[in-house]
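To begin, one chain is listed below as structure tokens, in the form predicted alone.
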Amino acid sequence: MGFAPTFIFAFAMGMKCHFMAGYSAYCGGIGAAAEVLQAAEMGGDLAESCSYHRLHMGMAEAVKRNIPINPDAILPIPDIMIAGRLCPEMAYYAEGLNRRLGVPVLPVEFPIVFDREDVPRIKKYFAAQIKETVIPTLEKVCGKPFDYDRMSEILTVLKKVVTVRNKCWEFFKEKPSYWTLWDYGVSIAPLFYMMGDPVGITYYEKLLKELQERKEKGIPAIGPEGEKYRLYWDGWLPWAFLGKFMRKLTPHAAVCLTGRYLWEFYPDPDMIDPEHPVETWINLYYDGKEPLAMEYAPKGALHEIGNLIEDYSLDGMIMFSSKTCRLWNISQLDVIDMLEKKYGVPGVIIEGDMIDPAMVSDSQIDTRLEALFELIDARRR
């Protein structure tokens, strides 16, 4: 368990593996985050803290003192968390899992980079993590050697899948779009959870042939008159909030299409060398046109929503500033300011939560939407 998508290398092994994220949006969407939130709360867990790590502090909460909770929100207690850092939250996780049950801990550092001339150095950095501490430490967990061979299975998987899902993406430039970017974050389980598995091409193509047949019978993502304003969205999906925000989007014929989140999985299929895993697996967060390790930094962002608001061609940013994830909330208002100066696309910032319902205001969501609406307005006239 831990940063995903790390745990391919305890996937090649043969472990049962989850992830931050992919639980705590599971939480969410069965409705069980206010009574795991509050187990968190009863453990002393600060309710400023990451929604993710409280959900996982409540769940550990619950099995350590008989709490009753939603049975479907527990885990089994894992042998080892990879704990990778590119999240900050990721050590007070890792830590509060060590003390509360004893879990151990497999610490990984991701290095944002801030500069490309600074990508050599880091990336050498983090390989010898991986190949000097992750990789023997899962062999030692699994009493047997790495299996390079399953890994390069489970990405020839993998680049099958994205190859299919980026043509899913394609529909996306439509004018009107067939699909939204939450259609597309209730279908990333193939690339997390199904990895290796042949099932998540399946679904792909399944997918692709869905939105095929809505562009020949001309049926938008939403109707009767179609969209009238095509939005980017930045920072995390709001899991538990996911009808919320369509709800109030979809009156005002807003469709909201992309993001640096989710988009972030191999944008490139040709990334992608199952001959070379491990090296593969690096060369996502340090290397190609868009490491992931740039993308969360403001230079890179600037590039990466740059890109995006040109390829779909967007007339407005939301940027979701969660309360409890301070990572993704570095500079917004910046980049805001740098991107509609360049682009004349304007943008807001959304205060809420992922998961806490504590922190959802629907008065500011709506106040902040009818303001970028009518900025989108005046820029047309």
The other form holds:
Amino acid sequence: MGFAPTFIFAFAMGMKCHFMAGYSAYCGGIGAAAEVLQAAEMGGDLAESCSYHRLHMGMAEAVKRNIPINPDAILPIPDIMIAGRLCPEMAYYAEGLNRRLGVPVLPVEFPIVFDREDVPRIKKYFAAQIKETVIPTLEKVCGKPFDYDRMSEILTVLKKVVTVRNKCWEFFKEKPSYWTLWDYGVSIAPLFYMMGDPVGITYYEKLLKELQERKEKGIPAIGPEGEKYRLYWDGWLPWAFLGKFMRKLTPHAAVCLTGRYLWEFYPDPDMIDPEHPVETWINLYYDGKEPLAMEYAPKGALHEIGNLIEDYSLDGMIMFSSKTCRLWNISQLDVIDMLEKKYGVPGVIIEGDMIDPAMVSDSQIDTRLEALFELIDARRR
Amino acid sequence: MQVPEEIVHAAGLIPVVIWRGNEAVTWGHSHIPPYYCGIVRSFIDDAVRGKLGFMDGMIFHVRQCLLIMDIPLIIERHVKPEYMKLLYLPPVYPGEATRDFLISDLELFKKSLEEYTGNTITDDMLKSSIAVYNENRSLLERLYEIRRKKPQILTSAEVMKIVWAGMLMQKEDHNELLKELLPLMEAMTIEPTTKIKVIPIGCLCQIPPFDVLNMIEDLGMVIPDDDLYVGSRYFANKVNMNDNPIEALAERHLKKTPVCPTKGVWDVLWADDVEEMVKLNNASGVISIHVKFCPPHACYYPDFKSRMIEKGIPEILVQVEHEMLSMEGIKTRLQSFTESLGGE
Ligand code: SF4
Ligand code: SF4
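Switch from the form predicted alone to the form predicted together with its partner chain and print that structure.
What follows is the entire complex, opening with the chain shown before.
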């Protein structure tokens, strides 16, 4: 068990892995979120806690107390939890499961970087933890030496996958676009659960072919005419409400095309060096033109979102503000203000949750979307 | 809350611990959503209303929790203090890497203060600042010992104000005032109490509303001790002076107790810590004061509660907000809690 980015080390050891956001998206996707969240509430969890956290606690409670939930939402009890503390709450869930089920925790501090000048020493710290604790612990749990060759194989496949994936990204630049952010959202398994599986290459090659065909035949992602509003989406995808949002956006000929969340997954294939697997993984987060670990801190976000607005010719921004996860919300209102001033692209906040239906309001979504479209229209006039 | 103030003090500056203001949020609404904890909302509100211009510098521990990460950009845009530093101060994770990183954070912090003030901070300067802080910790421990023996000597809000004052004023002055106060308190005779003793815990980085503390006492309970940040948590653990003061400060940061849910400690249980305090004070129950929208406390709370149940220690949750619109709900909860403990 583990979650991005550290679960790749467990993958390399041949361990079956699950990671926090992946399970949560899955629960949302199979429609099991509400009942698992209810089980969490029965275990005493407060509704204001991060809904991904609550889903895991709910699952643990369901197992412990025989609370009937969708059996597909139940995972086996893990041998170890790798707690990559990118967001401090990622550690709370591992700690919680440790307290409730006694599962050992392998904690890794994985700081979000606020200032570029801090990158070298934070990178050094992260690297030292991988070498000092992650790899030796996994070796102990698995009873065998760390499999660097397997990690290289995984990265070889991943490099191919993201190379093709980036060609697909180019189709978001087309006007009209031939696919939507949601389509990409449901295509991320090859970058995660199926990481290292060559079927991921086939998947993206097929996807690329389909996009090329759509372009040749003139079939845009939405409607016969294509989109009127090209939008940026900030934050997690609303996994349990993808259909709801699609049904609200398409009647306005609006489509979400990019977002820093789904662009964080290895945007630069040249940085993937299968010859140096461990270093590659560390570099992916802390090096490069736009270190991933900076995207969450507001200054990195400004840069990253600005680039996406320009690269994908966007008209407006939807900033999805989760009421229980504040990872992407960091200074979001000021971020919108600064981006609006710099790029002349309006944005609105939509408050909600990626999983919890109790926190999603139809009327609020409708009003904010209306406001966004009016703002875009006004600027066009 | 984990920023080592001693380094700021050694630079010749006055460290003031971030506070929650006493006004309702107004302009801040355009910068921070309502589902954030009180201290972050209130501090951001003060910032955008131009109330923080009197501060020369600000230091934030950005890894304390997700919510605190909202502050730096807003401060940079709307307050622009002369000095600003973000510290990463890692959680208490095992291994040399964490310790080394923590020490590098503290060294760089020291360096940046030297650059800002133009003064070199020598080891001796740091050691004398540590001595001032350790003295303050000893004096506050003494205050708490007196209170433990004579819980009615001061109200809980008064005790809190004494601790809080020390977070806002020059430590040397606070020490002097405590030295005047403590002998007077020691000399006072107070009738032993028969009231029900309860321990408030939580409020991880901010002061609880005084009204809640007053209400606990008005309902016939007495507070002989606490596990609150503006309380016993603030002065827990002296710095063990050794040859290298930065390392000594790092050692204090790496202490696992009092257990703080922001610090990544999972092998010591908060409830076990609190149980000790309950026994020490012969208390009958525990009141968890949870700041609404404080994820570290919220995520830990269910396990704390179930452990309290296992131990047979009565416990109740009270949620507080920056703008306490109604105290009625809290009063009803506390009233029935008192009754369940055998009070009136
Ligand atoms: S708060 Fe957000 S980023 Fe953090 S663990 Fe929860 S869902 Fe993940
Ligand atoms: S520790 Fe809790 S109360 Fe303090 S800033 Fe973080 S979330 Fe807010």
